[in-house]
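Shown here is one chain on its own, the form predicted on its own, set out as C-alpha cells.
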Amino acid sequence: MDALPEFEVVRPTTVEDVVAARAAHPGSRLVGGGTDLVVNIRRGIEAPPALIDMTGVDELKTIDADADAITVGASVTLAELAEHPDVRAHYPAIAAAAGEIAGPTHRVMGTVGGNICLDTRCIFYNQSDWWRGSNNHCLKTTGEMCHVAPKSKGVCFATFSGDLAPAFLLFDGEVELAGPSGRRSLPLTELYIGYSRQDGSTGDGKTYMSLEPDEFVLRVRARNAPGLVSGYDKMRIRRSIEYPVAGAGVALRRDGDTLADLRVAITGTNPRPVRLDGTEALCGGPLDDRVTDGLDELVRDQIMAMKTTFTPGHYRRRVAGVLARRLMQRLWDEAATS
C-alpha cells in the first residue's frame, strides 16, 4: 500500500458538531474504526481533505435491545454488538452477523455505521491505484467501463458486502439520519438503491445509497416479532478478514408443523443487500420440497451475482441458495424444541 496522503482530522463531540464540521469541510469523510476507509485512502481510491472522527459522539455509542425492539448507535463497535447479551438473546441473526465480520481485531475497531454504509467493491475497484491504472480505471472511479460487466452500458456492478444490513432487513430495519436539513428516518429497503434487474432501480454499485449530500447515519433500529427465530451464515475464501462470497440471513416462525413466517436476506451478490420478495407465498404448510424448491427459484430470480477473483457468478448465486436452505432447515428444527 502507498503512504497516506495529508488530511485534517476533526473530532466533534455532538451530532450538531458533526453537521457543522461537514459543512465547514467540503469533501470530508466520516470515520469510525477506519477499517475500510483508511485502507481505501492508502490504495488511492479516496483522498478526502478531512476526516471527521465519530468516536467522540457519545450519543452514537449506545445499544438498547429487548424482546420488542433494538436500537444501535452508529459508533457502536462490531465486537460490542456481537457480544451484547440482549442482542444475542433476541436478535441472534444480528449478533451472528456482527461476530462474523472480518477478524477479531477488525471487530474491536470497526463500527455499525461503517458496515451499514460499507463501500461496494469488485476485483477491479478494490485494488491499489497503480494496479487500477495499469488495467484502465473502472466506472466506479474515473473510467468509462464496468470491467466486471463490460456490456452493462454505463451501469456499475460493484457488490455490496456488508453483513449487518441483511440481518437488520429480517426485522424490517430502518436508519435514523442527520444532515443539513435535520433528522429523518428511512427504511433500510429505501436506503440501498443499488441496481437490481428485478425492480428497475436507477442506482448501481457506484450510487448505492440514497443519502442526501452531507447526510449520515446516526443509528439503526428494528422491531421483533413474537415467535421469530433467526440466524446468519456466510461463505468466504478464508474464515476471517475476507468479505463474503455470499451471506444469508433467515428468520422464520414455526406454528406446530406449519411454516407461519419466512424472511430471507442475501448479501455479497448484488450492488445492494436483497431481502427476497415472495417468501410469504411459501408459508402456510410444512417445510417440505415445495418450500425449498420455491426458495431456490426466488434466489435464481433475484440474485444477480457477478464473478470475483476466485468464483464465477453462478457459483455465488448457488452458494447463496445453499446457505439460505441450510439455515432455514436449522432454524426450523430449533423452533421445534424451543
Ligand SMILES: Cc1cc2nc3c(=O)[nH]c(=O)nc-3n(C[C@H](O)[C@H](O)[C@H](O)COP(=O)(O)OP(=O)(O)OC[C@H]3O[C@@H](n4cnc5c(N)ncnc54)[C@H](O)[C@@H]3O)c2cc1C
Contents of the next structure:
Amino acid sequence: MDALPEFEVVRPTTVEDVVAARAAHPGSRLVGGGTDLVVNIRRGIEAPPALIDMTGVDELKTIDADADAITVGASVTLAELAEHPDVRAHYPAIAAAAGEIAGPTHRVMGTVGGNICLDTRCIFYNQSDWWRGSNNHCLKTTGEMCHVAPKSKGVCFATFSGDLAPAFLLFDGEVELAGPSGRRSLPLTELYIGYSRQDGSTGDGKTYMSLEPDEFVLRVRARNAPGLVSGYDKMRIRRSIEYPVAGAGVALRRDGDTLADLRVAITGTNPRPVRLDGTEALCGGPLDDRVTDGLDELVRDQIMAMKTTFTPGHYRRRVAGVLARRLMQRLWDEAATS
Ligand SMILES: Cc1cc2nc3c(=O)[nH]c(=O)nc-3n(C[C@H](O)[C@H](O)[C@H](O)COP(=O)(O)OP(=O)(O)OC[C@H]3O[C@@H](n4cnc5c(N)ncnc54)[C@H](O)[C@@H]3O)c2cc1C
Ligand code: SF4
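Moving from the form predicted on its own to the form predicted in complex with this ligand:
Once more the chain from above appears, this time first in line as the rest of the complex follows.
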C-alpha cells in the first residue's frame, strides 16, 4: 500500500469561506467523504497541497423533496439521501441509486457533491504510480498515448461511473454552482462534457466536467412530472461493494395502455452519463416489441463502452440495454396496478 503524501486540511463552514479557501490555496482540491479522492491521492494520481473539506458547510447538508421538486445539498451523505422518506416516496430512482453506491461504510462518508463530480475511471488509470509508470502513463495523467485506443488522437475514454447523475438526469436535473465569479445554475447535461460520439465536439476526456476554475457544486435540483414512476438498477461484479459494470435509470408514465412518457439514463459505459435521446418516439402506444426493439436500438447507437474496465465493452453495453429493458417492463407492470 502506498503512503499518503503530506497535505493540509482546511475546514470552512460557509460557502463564502470555501470560495476564499480555494483562492488562498492554489492547487487545492475539494473533498466530501474522500472515498474516491483519497484513494487517488494514495495512488499518486494527484498530490494536492491542501484539501478543502465540504462537510462542515451546514447550508449544504439539507434535502428538500416533495411531489414537485427535489433539491439536495452537496454535503448530504449518500446514506442520508437513500433513506430520506420523501426521496424514497417521490424519487425512487434517486433513492435506489444512492442506496446502491459502493458499500454501507462508503455511503455514510460519501457525499452527493463527490458523487456528482466523481472522477472518470479506467484500468490504466486507477492503478498505483509504479504500475502506471511501467506503462509510461497515459493521456489522462502525464503520458502521451491512450492504451485503450492508441489511435485516439488525444482523446481519453475513461468511463464515468457515478450512480446519482443518471438518476437525476431522469428528472431534468441541474446543478447550482459557486465560484470566484458568483453563483450560477447549469443543466446536468451541460456539466458533463466527457467525449461523446454523438457531438464529438466537447471534452477530450481528461476534462470531463465544464466547471470553471475553482468552481464547485452547491446543490443538485430536479423536477418531477405528474404520474411519473421511476427506478434504478445496476450490475456489478461484487454486488455488495463495487462500481457499476453498467447502471440504468428509467422513468415512465403509463396512461391506461399507453406509454405516455419514457426517460432512460445510463452510467458505467461512456465518458459521461447518458440520457438517451429519442425515447419520445417510442411513446404513444402500448409497451410492445416496437418499444423494446426501439430501446435496444437507442442503446446500440448511444452507448459506447470501451475496454476501460476488466469487463469487455460490448458486454457492458449489453448489460446496460438489458437493465433498461427489464426496469422499463417492471415499472410498466407496476404502474398498471398502482
Ligand atoms: C470500493 C469502492 C466502491 C465504489 N463504488 C461506487 C459505486 O458503485 N458507485 C459510485 O457512484 N461510486 C462508487 N465509489 C466511489 C465513491 O465512493 C462515491 O462515488 C462517493 O459518492 C464519492 O463521494 P465522496 O464525497 O467520497 O467524494 P470525494 O472522494 O470526496 O470527491 C470525489 C471528487 O469530487 C470532488 N468534489 C467533492 N465535492 C465537490 C463539490 N461540492 N463540488 C465540486 N467537486 C467536488 C473532489 O474534488 C473529487 O474530485 C466507490 C468507491 C470505492 C472505494
Ligand atoms: S482511456 Fe486511455 S487515456 Fe483515458 S485513462 Fe484509459 S488509457 Fe488513459
